[in-house]
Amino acid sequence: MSTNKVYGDAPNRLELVENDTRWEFADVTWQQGIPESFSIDQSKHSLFGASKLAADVLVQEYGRYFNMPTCCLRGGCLTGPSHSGVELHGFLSYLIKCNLEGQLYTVFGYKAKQVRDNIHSWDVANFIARFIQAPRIAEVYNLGGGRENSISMMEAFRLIESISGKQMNYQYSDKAREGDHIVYYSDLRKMQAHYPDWRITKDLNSIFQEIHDGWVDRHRP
């Protein structure tokens, strides 16, 4: 399991066009989200990213080497019911708690208008099992929702406000995260080219009422 923070940085360097609620790629060669392809080299990944590919690179390594059947899953935000996000980590169960609670939640940088794409543990846990029945030597994807599945941050506060009936309490701070990406989603299209009977089977309206009902549950007497 990698994670999207091995691209470091580069993904801010794409040109991007500001819509009234989110950062989108303008170029259409990103419309369909980052690929594979895409550079790990020359930007900044924080010590989490490049712990992560240090060992990306390593797993991609013994499946060339030696012929084994080796796979970096790429993890865009992979969450769920059961997710106990943090402020800095699980930022859409976090943020649901905090709508719920009534917690201030502080937003940094990019006008809220930042973008990630989401995926369900139901769905990581199906690829997997596909990529177990039939696996690849030395391969990598990039494993998020896609762009369908992808929100911006105030895009994600007005969907839980419809789900919860509660405002929002949030705070911003124009100071962003160090390396943090202003837009990425992933490109799903190799993912669905090798295993085509995967697929996103949960939305992002799925994914918000799940996370909000599992908080729900979590704090009943």
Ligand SMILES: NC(=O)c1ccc[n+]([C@@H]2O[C@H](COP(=O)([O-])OP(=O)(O)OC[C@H]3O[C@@H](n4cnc5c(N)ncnc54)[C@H](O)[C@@H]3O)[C@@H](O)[C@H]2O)c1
Given for the second form:
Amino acid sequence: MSTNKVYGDAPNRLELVENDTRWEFADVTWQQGIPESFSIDQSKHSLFGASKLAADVLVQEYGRYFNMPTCCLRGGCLTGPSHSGVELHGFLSYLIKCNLEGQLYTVFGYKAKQVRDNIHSWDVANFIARFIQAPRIAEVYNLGGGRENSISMMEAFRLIESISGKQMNYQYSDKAREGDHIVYYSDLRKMQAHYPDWRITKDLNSIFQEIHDGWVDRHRP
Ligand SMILES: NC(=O)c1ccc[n+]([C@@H]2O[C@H](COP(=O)([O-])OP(=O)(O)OC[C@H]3O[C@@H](n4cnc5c(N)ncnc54)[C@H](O)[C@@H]3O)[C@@H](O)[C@H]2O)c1
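Can you return the structure of this protein in the form predicted in complex with this ligand rather than the form predicted on its own?
Below: every chain and molecule of the assembly, starting with the one above.
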């Protein structure tokens, strides 16, 4: 399990356009998202990202050097009803928890228009099962919800408000997190070409609903 942090903050160098509720890639080249061929070099990764990248390259090397079946899955936002999100990790899970509890949520920069793709743990596990059934050597895939399951912070507030009926209580901080992506969503075309029977089965509405219900269940005395 690798991460989109292997690309460091290089995606932030892409030209963006500002829409009403989200930032979007200006160049059609990236319209389907960030592909596996994107540069992993000469950008700021965070120490976490750099250590994941070191492991990612080692895993690939075992594949190429020893002809072993290996796979690096560069995750976007992986989530689900049992995710225990906290402020700096697990954004949707934490955002939905704050909404339910009426807790103050802090948006860090980018006008609350930063975009992430979200994938349900069921679809992650399903892909892993398919790879195990038909493994390949030294593969790398960007594993996320893709463009269809991408959402901005502002859009996420609206969606959870419509599900829970509760207003989001948030404040805005001008300071973005160090090296944080402005827009990131995964280009899923490579994995879909290699595994045509795999697809995203849980859309954003069902992911939100399940996380919401997961927190409600956990809060029950
Ligand atoms: N959640 C995300 O958005 C996301 C994004 C990109 C990459 N990833 C990667 O996916 C992987 C799983 O992330 P997650 O969010 O599901 O994390 P998580 O904390 O929910 O799950 C990690 C699991 O690993 C187990 N674990 C920890 N140390 C272990 C050890 N020494 N031996 C065996 N098991 C151990 C924990 O018990 C836990 O079940 C991580 O490698 C993470 O970097 C996650």
